[in-house]
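The chain below stands alone, shown as structure tokens; this is the form predicted on its own.
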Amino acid sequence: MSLVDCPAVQAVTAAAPLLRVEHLTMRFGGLVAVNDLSLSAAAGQITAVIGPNGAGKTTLFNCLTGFYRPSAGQLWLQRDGQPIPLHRLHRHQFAARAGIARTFQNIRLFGQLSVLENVLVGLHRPLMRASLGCVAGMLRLKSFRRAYADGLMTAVQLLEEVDLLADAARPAEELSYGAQRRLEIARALATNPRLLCLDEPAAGLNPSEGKALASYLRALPTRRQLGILLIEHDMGLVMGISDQVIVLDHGQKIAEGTPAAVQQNPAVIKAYLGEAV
């Protein structure tokens, strides 16, 4: 019997978290933005990241997706029954190797692209890759063909699943400020990702555009095979839909746990939720 093959082996690979942050610490000069942060996250749950504004839950994203590299700490995200070292990576690496993906707080799509050519724009990688250096693009050649459909196919798809096919030939930027919140989702998980970064995706949102995401997000990780970590102000939403929520302030977490664990916790009430009465 091989070791993969091992029951054992099997059983500790399937119970390993999707992410896992060991000790993560980001200084910047004399600020020291996130400290000494250990958390896990698993496939197929929504993991919520909540906090007063400076509470390090952006920082936190940016290290995850490449854009800080971390003064001290290790990142792992369990991908095809291995962990991958995200400290190691460069930002490049974050979406093709580890298979991370990310929405912002503040909206960044393009604007005068259509719906479907930004979802497309999420397909860049197996399309360039399919082009052969633009040559196989340029000559038209059957390989090319074949991928360009299958890619347009697959933006058809998420357009249909974010209810935006509809509007897929018009430009982004004459979508309403939910419908781009959906876009940008959509974007982001044409990248085929493990794990999904959502920065705020409620953010400007009225309240039925924030309870049609909120069942959209709820289904996603087993539609899609993935795990979800949020970061979110609403906390509606968060209670609502989050398998399990971590509270950071000033750089630390103070409590995690379920929704409801979470809500009843004194540290919680008195550093996010607010005193009690």
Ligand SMILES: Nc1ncnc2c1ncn2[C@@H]1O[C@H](COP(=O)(O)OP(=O)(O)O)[C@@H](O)[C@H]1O
Given for the second form:
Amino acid sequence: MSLVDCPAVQAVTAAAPLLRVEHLTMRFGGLVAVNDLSLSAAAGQITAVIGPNGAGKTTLFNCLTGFYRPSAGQLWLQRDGQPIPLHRLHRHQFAARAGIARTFQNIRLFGQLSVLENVLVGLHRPLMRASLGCVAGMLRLKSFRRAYADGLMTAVQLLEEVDLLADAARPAEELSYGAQRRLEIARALATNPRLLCLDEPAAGLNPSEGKALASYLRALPTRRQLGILLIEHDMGLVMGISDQVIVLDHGQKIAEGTPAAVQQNPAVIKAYLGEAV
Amino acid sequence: MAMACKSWLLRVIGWPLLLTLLASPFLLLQMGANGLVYRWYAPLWLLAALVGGQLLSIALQRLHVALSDTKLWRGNRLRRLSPMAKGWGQRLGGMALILLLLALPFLPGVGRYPIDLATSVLIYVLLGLGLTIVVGWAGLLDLGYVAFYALGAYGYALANQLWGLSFWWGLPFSALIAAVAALLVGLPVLRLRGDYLAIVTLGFAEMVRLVLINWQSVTGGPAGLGGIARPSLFGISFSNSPNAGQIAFHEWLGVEFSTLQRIVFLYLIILLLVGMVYGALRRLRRLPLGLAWEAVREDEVAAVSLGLNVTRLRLAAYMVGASLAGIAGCFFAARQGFISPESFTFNESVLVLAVVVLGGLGSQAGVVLAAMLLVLLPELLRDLADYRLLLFGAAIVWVMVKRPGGLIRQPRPDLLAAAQGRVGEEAS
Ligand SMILES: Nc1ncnc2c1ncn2[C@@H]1O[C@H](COP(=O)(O)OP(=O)(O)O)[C@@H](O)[C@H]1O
Ligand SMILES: [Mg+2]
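Switch over from the form predicted on its own to the form predicted in complex with this ligand, please.
Okay, now the whole complex, with that chain kicking things off.
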């Protein structure tokens, strides 16, 4: 009996966290943006990553989504019972192979494309496969027309979820700030991710928009069977919807736990309020 | 509402007026039995026909919209509808335009010169359509597009001389040569930032031109290559003295020989080519590939985060664009029967780029209109020879100031409306 077939080992892998970051270090020249960081995130949960500006949160995301190659450390994503080594993937494979999708702190939409087209780009892989590169699409074969109609349906549903269906035909750049943030989430979800990384999704939203976003995010992990990694400065939002909170400062993890526990942690209070406390 | 009214006016009056103005120099003067005849009424006929056609097309669209259920894209009914259905009015309008263009050389009063000029315009339309993929859709600045045009032309000319390759086989051959060249140039460069491409393409075009000039034994050097086989129609030749095994067109038809026959044939070939490419690109633009190209242009970082292989997509755009230039080059060589490096200078790249930019970066209809303007304008201004370039430049500047988005700004396709066959419904 091989090790993989052993029931005990299987049980362990089944319970393995969705994401495992082991001893991640990211240096920019002399600057150490992330320093020997280890953390994990579970499927079906929201894991928040908080910390002061410059703590290395976005850098962590950039490593997780393939934009930076880590200076050291390993990143593993559990998918279909198999751990995938993220640190060995090519940039464009993170979405398809590992199922990681992200949004950006500075919104990055396809400004001139319509709202609907933005979401369709997220469906690029299945649509491209259905059009066999181009052949089936150019010939408008039935198989492609059906797949395309399915893709449109998926996109319509995603837009309906984020309340943007009425704007489907408008160029993305015309949307309000809050609507653009929602569109980025819908577009990321179109790739059908296992792990969704949201970089400050509530930044710039008004209070009512923030509330709507909170309830939407809260329901997302169970509905779509994914894990969320959430960077956010709005503490009300973070404490309200997260299952787990990780606190970074100067590229290092200084605390970790449930929202309630983290709020009481003296190291966290010190990092946020400075030495004075 | 004001917007809708304006676009309506543009459609019914504006475009017909513009097209009539462009065409009127050819319509006004006719070669009669005793010299030139001035026909002031001829453009009015065209104008009336165009306005009538637009009105009919709008009426049909309205009817179609009224007949189709406009609120059905919720739920599963979407699945049963063709996602890319076209409106009736559009289809009919397109067909009328195609018929008109096909009939153009046979219309009374259309002589050799307008047909020849129209052929030149169509070559630039083909080049413009190819470059619009690269520059307008994929957002890659290509300053040496003429290199692929030259490779296509010389590729066919040499293959014809060496292996007797016919024009019709020359078309795919030239496309292939240009695409392979694009692959070799693009592969190392497109891995880097897109900006480097502009410089490399500029150098590549100059390199190709210098090779053509200096590789005397193969390319004929500055003197160029002559005696390139003209297109034939299933073994029917359009020359006075056809090769062995070929029939001459005028004998086959039992009419007097005239070079006009060949000129008309060439016009019909390039019309066919442009028509096919135009239709194919319309389709391509809405496919996942076309959408991905535009996404990469809009934001490379976001595109990668969604799993798009940016390098491969750019390479594909570059190769498709190049292969269209190759086809245009093959046609050019077969039309002239003679080619030399002079036809493939940097100026040519700039002219095609001007067609694309003036046309509105990515708009296909814009490319057609811009090619008409940029080829016809210098012809019309021939009398003002000394001031030609000045006026030409001023005209371009004026257009870019008045319409910075290009002559025709292509609106985003409303895919949901398209899914219901509601294409072309006026936004109101
Ligand atoms: N590409 C880069 N080159 C150099 N320094 C960088 C780069 N990206 C991030 N940094 C630095 O890394 C540190 C962490 O930045 P970041 O991850 O954006 O912080 P946060 O998102 O937590 O506010 C900052 O000091 C920032 O200046
Ligand atoms: Mg940040």
